[in-house]
Amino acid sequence: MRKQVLVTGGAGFLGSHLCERLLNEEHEVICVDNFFTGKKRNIVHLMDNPYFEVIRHDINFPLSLEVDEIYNLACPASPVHYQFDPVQTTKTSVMGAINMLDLAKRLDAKILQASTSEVYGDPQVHPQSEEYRGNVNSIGPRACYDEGKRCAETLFFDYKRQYDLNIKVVRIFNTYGPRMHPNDGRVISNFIVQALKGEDITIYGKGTQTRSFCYVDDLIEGIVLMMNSREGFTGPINIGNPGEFTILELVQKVIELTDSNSKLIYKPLPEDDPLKRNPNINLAMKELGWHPTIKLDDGLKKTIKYFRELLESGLDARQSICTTVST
């Protein structure tokens, strides 16, 4: 029998692959955007499929629907989008949280909540497990998304013990693949695009600050176990790829496998940035199996051959300025 599952956010990144891995699994699939960051060329794929369904819909207004599951995805996920608008990513992460988990509530639906490494900050912690409480400045550039994830996760928890709502929650580290936007500003799509196009890659900092890359398919594998993961597993859990590199390492892979001749600059790192950031995934191996199989250079290669298809279509993939990295 069809699960009814709803997917905010589910034009973006994420989002997309996610909608499609649950199609596969033959499953109705509605998807909610309000399409600031997701595409719809995204999705456009998945139109034809009868058990598809689009709705374009802001999640911090209510929303009344019928489904069994909901993964929360939405909200603008790397510093670029998130502090063009830093008051409206605390209102989706938290008003967002409330109106989806009143959703769950009303229809005793189980709810997956997508969180972030970010709730970590800056960890004094390496690698960080789940038990580590973070180092988050909340009064910086970053707190609009940090600071409301970590309250998203507070209200999820809260709703868990107040109402004894069936809740997962995920905490993804960096994840790249196909899809990503161009100009978020996120370090793989940075180093890709500015190097299929033969400009300069911008390093922020001394590039020695470390990163782990988890390939999307791996990252959507975890999520969907964690969401069919045994009942009273709440999390949060961990999910993303304990294979650790420095930013300039990644933008030596980037350039041998794109075969660039763009040239190295620097720039000041931007603030907060943490200097590190690795998955201690432990917990994901014990409860769900679940351990990352693509390697970065095999994951590279099929972002690559996305971004330069994007590129010859002509969309010009750096229609704004990026001035900062996600991390």
Ligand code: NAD
Second form
Amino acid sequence: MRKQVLVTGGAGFLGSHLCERLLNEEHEVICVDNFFTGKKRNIVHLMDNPYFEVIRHDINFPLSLEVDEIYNLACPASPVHYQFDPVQTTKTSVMGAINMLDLAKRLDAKILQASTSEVYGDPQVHPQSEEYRGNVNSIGPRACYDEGKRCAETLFFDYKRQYDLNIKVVRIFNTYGPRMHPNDGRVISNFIVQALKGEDITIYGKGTQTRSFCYVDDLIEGIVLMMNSREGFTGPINIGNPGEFTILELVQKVIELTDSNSKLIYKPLPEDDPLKRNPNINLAMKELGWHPTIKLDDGLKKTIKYFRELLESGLDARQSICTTVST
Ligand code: NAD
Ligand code: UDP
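Could I have the structure of this protein in the form predicted together with the named molecule, to go alongside the form predicted alone above?
Now the complete complex, all chains and molecules, led by this one.
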């Protein structure tokens, strides 16, 4: 059955892949985005589809639409972007969530929240399972995002308890792939772009901190399965790849796969940078029958191909993010 689906943040990295996936499943998709970090080029290939619609809108303001499902992805995700205008980040996480929850309530629509592994902060439990309550610094530079996303989870569960709203909450771990923003400062985009340009590769700290990297196709499969999961199952649920790598292991892979001559340079570790991160995905395996299938090397090859073509086309243009967002 063709459903009407709203994707907020639909012109971003994950949102654009999600819009594409939902259109392939023959749903009608409305993409809402204020183009803060999203790009038209991420969705331009979908524009000819008569079942695809784009609305330039900031979710901090109410929106009136008729849809069956809402995926709430709008929020800058890379530390550089979410710390650029931290007040706006908190507003988007909290007021944006309230606006989307109110819309879902009015329509009696199902709503999925793109939460994050950052709700675990710098974790003292490893790997992180959903019961872990986290270790977040509420006044540090990452707090606008971490606490904003934690508050959004609170709101989702309060709308469930108070209004019996049909909610789904997904905690996304580091995800990578084509359409990442070339200048968003995330480790995979930084390393690949630096390696392809022959620039020095920036390691923060000693590079012994770990992350677990999920390829975008695996992630999208997980969140769509979560949206379609059994009635009453709310999560929160971790979606990520449990393969854990140090940043130094990652850089070696990128150098090998790009055949780069770049040198490594070391820069200070950013404040509150989590030392390790790895999802426990037992719940996703049990509830959704989901586990990631794409190995880091294979995902990196696809991502390198994307960035190579982007750099060759000159479209990366070292563009910075849009600074004209409303506050
Ligand atoms: P992204 O920055 O590429 O996409 C975010 C999109 O939201 C952009 O298109 C941006 O323009 C839009 N946006 C931001 N604020 C908005 C607002 N107020 N109103 C309307 N649109 C707005 O980031 P992404 O990696 O695609 O992340 C998507 C979602 O997934 C985010 O909510 C993020 O917190 C979550 N997430 C991502 C990762 C990851 O590794 N990519 C990890 C954890 C959580
Ligand atoms: N990192 C790095 N060099 C870079 C960018 C990031 O060493 O050029 C490190 C960063 O300090 C962190 C890890 O890579 O420990 C992942 O950073 P990213 O910004 O991708 O995501 P997050 O910290 O939100 O997991």
